[in-house]
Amino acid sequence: MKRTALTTLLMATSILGSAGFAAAQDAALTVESWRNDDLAIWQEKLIPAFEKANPGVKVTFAPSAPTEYNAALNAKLDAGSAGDLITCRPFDASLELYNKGQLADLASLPGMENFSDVAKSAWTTDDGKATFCVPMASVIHGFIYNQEAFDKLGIKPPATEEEFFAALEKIKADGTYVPMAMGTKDLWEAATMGYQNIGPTYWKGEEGRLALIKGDQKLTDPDWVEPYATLAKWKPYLGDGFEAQSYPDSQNLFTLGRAAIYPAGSWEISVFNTQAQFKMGAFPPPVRKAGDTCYISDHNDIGIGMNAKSKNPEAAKKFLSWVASPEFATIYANALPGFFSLSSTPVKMEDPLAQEFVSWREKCKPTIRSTYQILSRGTPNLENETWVESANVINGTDTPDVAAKKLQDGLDSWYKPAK
């Protein structure tokens, strides 16, 4: 049977239209990540939520081992075989990818307006003109405490430094608990849960951090030395043998109920929830005196960007805009208690300890660790040197002034602020 020209044309048009529709429906996106522990969360919660709202875009989460991620990702990007979406480590590792043209500029992406400059700082160029990853999560610093110990001793969560040291003294005098679980053997604890935890209260968070980068302040200024003087006062409350106490030792000391207070990062929440057999609470870094502004280290930990050579850039941007949404923030933050959304829209946490941590954003000014942006690119590395000196100050082998001078001298040896 012969087809008329019109029939043939209609069939061809229909076939082409169907093919075009199918192609539009079949955009496939691959997410590169080091977070292999999150595979179930992506497969069971995040991806189904996105695909339900965006039919026709299929997402695959394809993580590498954390220790292999950087090398594997760089090799794939260089070979042109990397996925469309790149999970971003904070600061220089991702900045290097952007500078090589491997991550796209997302400054104008719909949804980026949901994040503050502090939230975006880990994935923004030094001049502030380009942002190349959508912020996903941060970790917050503070103190976790044994609620049973506090109740037994009649202690309320301290709000000021005077109350903080009074609580430590009361716990020590009672003798039932080690007042505070932190060791100096592994060095980084002393800096990350010590100096970077309480320090922003002294250098006024972003004000001091940015002034240090600009060269308007130095690590030998009072605002940077005084936190070390306060840290040195922790020594009598850390228990016998704290100098030989490792990070896992400190965790065990607290979760076994033998210590009353734990200087913490919020990443501990999930682990402590499974190990501690007692009720826990948390309080932010105490202010120096009542009425002072409180500051918290709300440190950027993970973001996600777009491979500049993605074959599906529009679908990738659609996914990234969804990552920037309150829906993603709520799912992700509740699936991983202690890893908090960086969105300006508050997320209600189901875990009470996580909710306590994130509630501090409403009353405290956020900042990030002072050593992470720009100031640890040279040798000696300021971040690593801060570990050493924080431990030295607590151990009593360096005074606060000596520690600060060592750090500033090291920084001066390679870093020249842009004027």
Second form
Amino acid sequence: MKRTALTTLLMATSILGSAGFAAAQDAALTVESWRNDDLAIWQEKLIPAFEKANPGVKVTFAPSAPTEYNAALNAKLDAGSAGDLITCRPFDASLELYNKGQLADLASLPGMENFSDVAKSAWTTDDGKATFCVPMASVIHGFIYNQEAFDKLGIKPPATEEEFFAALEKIKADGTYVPMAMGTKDLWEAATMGYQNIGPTYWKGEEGRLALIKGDQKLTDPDWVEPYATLAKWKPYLGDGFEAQSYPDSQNLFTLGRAAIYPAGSWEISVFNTQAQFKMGAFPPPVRKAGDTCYISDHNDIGIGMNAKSKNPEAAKKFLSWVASPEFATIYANALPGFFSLSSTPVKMEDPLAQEFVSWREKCKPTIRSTYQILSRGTPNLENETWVESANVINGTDTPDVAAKKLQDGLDSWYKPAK
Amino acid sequence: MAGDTENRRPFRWHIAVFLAPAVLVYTAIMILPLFGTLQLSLFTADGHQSRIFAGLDNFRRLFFDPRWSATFWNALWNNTWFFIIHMLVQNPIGIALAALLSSPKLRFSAFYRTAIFIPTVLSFVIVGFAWKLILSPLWGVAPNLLDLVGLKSLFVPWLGKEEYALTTLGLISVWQFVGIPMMLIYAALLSIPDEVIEAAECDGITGMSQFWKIKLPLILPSIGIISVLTFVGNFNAFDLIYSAQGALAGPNYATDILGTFLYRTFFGFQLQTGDPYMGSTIASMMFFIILTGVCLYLFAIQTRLRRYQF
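What does the same protein look like in the form predicted together with its partner chain, given that the last one was the form predicted alone?
Full complex below, order starting with the chain above.
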């Protein structure tokens, strides 16, 4: 009896031991991300495609909530418990991680040659020597509209600002739809979907953005204040109680067909496609006068890098090279219409709404969000302050001039442009 | 003789042994981090990896840099207002509920007691989320209910308006925590001996005047304890504001309290990277504020409270 028990035990340990050995041959990689919406796409499409091509590497996608991601990631990296692959926020948040030695330099990674310098700009050191994340996707700002509502009221997608406000007025007068679905409760909607959406038209995209960084322009200049003045004019067209309307509220308001226009980022496309029961269209931020050049915010939004302390650097690099490949770009861009590949090879997309957004790249001049590069390095943080002030302007708490002055004062308190 | 035995008594090791687990755990998870935070607040980053000693520079910055000090005083005032709401609303209601519950004539008192206490055990996240939904201008219960009685015009997007947001959150917190003062006062009321009440009745003191003249003085020490608990809880508050309004505590920082200010500074938020040194400075200030408040209570109020021995 005793002997049997002992034998069983020995056999069990030998089996378990060999099982452990087998597992050790598999390199396990964990991906840190804030895109918890993408969990299904990673698990069902991306990871199987990679694992099929690279047997012996197991990938786990472990996202956290978007608003908590940066804080959680920093804490995990400091504690040494972060995953092998790190989804990179654009610009300074990731640069800081690289400077702290937490992200590895990937400049020599095979596959990096598939990206232009502009695509890599969000994840390159100021001197351009090191690139620490593989660019995955950018997002484009614009307006998504309810096609049925527009047809019913006989409105065409507006091209100029005048037409834009005329359309809003018409929707409001009709009363069936809330003209525009946006709230100010979560603050960032007002800044990202409002100010950064319509702003590039005023500050002429890259021209204004770079001048701001150089110190040639100030946020109190007309080019930067006027978008606020326009934003303030949105107030009467927002829904009842928009001050307490949160971001998911706005999304639902639009997808339930209760609102006609949604100031959007292209990342909404995949969510809206599954939720909205009506046909949707999109138009770029309206220009001020007919014939003006249009500018869009085509913002490098998401990249992926390697934890410098990863236990499986070889497997992680293999994965990153795959992310840089056209195969990944095609799967990703089609699985997530609205996240546009930054790869130099064009990617064919099926989704009509995504095609509409990406077509603006040809007729409009692209830029990235004005507050992201360099200008949000100090305290007070320009991006966060822009959230608060954009909401204040729409709520009527601050006039456009006061808001602009507050932002410029905050920037002046720590930022000295290189002369 | 008695002194002799005491002198000869060996060192009582068992006391140390029994105290050790609690002392060790408390030291490891409370006292060391506390001193670690206080220490960290005296340092600053030098732009690279290492940290350098900065003396009281961080505190100077917090109080004299116009931006930092404006945010700090705004948060401190909001915290104070949050505390005032609790003292003016939560504690009187708690006492009133306890007085009602301890009335022997009340039926179903166990049911009321449980029902009122249940929100206290709910998670902040649930409370914040539920109230956000209740007060939502789009699908909330509040606007619909007001509409039913024809008072829709009274509805305001409370959580989105600078002038109401903090008070609304204060009242939500009161709703959640009113069970705690109620339970403590209820226990205190039950511990008043029947002889005292009977004696009062013999002297013709009944009803309301019995509460004011006999019971209230007897439960004053409990009210004191509750005030201190409220003070400590409110000045450490963070969760409700964070779950309902986010780390930027909008609109326009109207609901920013020391807890959210600390979180934003220490861990960073969105594009802002965390600054553990300034964060520790704020945490230290919170500690000093709470310490001062508790000391004030201990030395100025508690020593003057009269204790009644039964």
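Keep in mind that this is a model prediction, so the values were computed, not measured. Residue numbers count along the first chain shown, from 1. We call the rigid core whatever largest set of C-alpha positions still superposes within 1.5 Å between the two forms.
Once the rigid core is used as the reference frame, the Cα position of Gly291 differs between the two forms by less than 2 Å. In the core-superposed comparison between the two forms, Val59 has its Cα shifted by at least 2 Å. Ala71 shows a C-alpha shift of 2 Å or greater between the two forms [criterion: core-superposed Cα displacement of 2 Å]. Summarising the core-aligned comparison between the two forms, the C-alpha atom of Thr131 is found to shift 4.7 Å.
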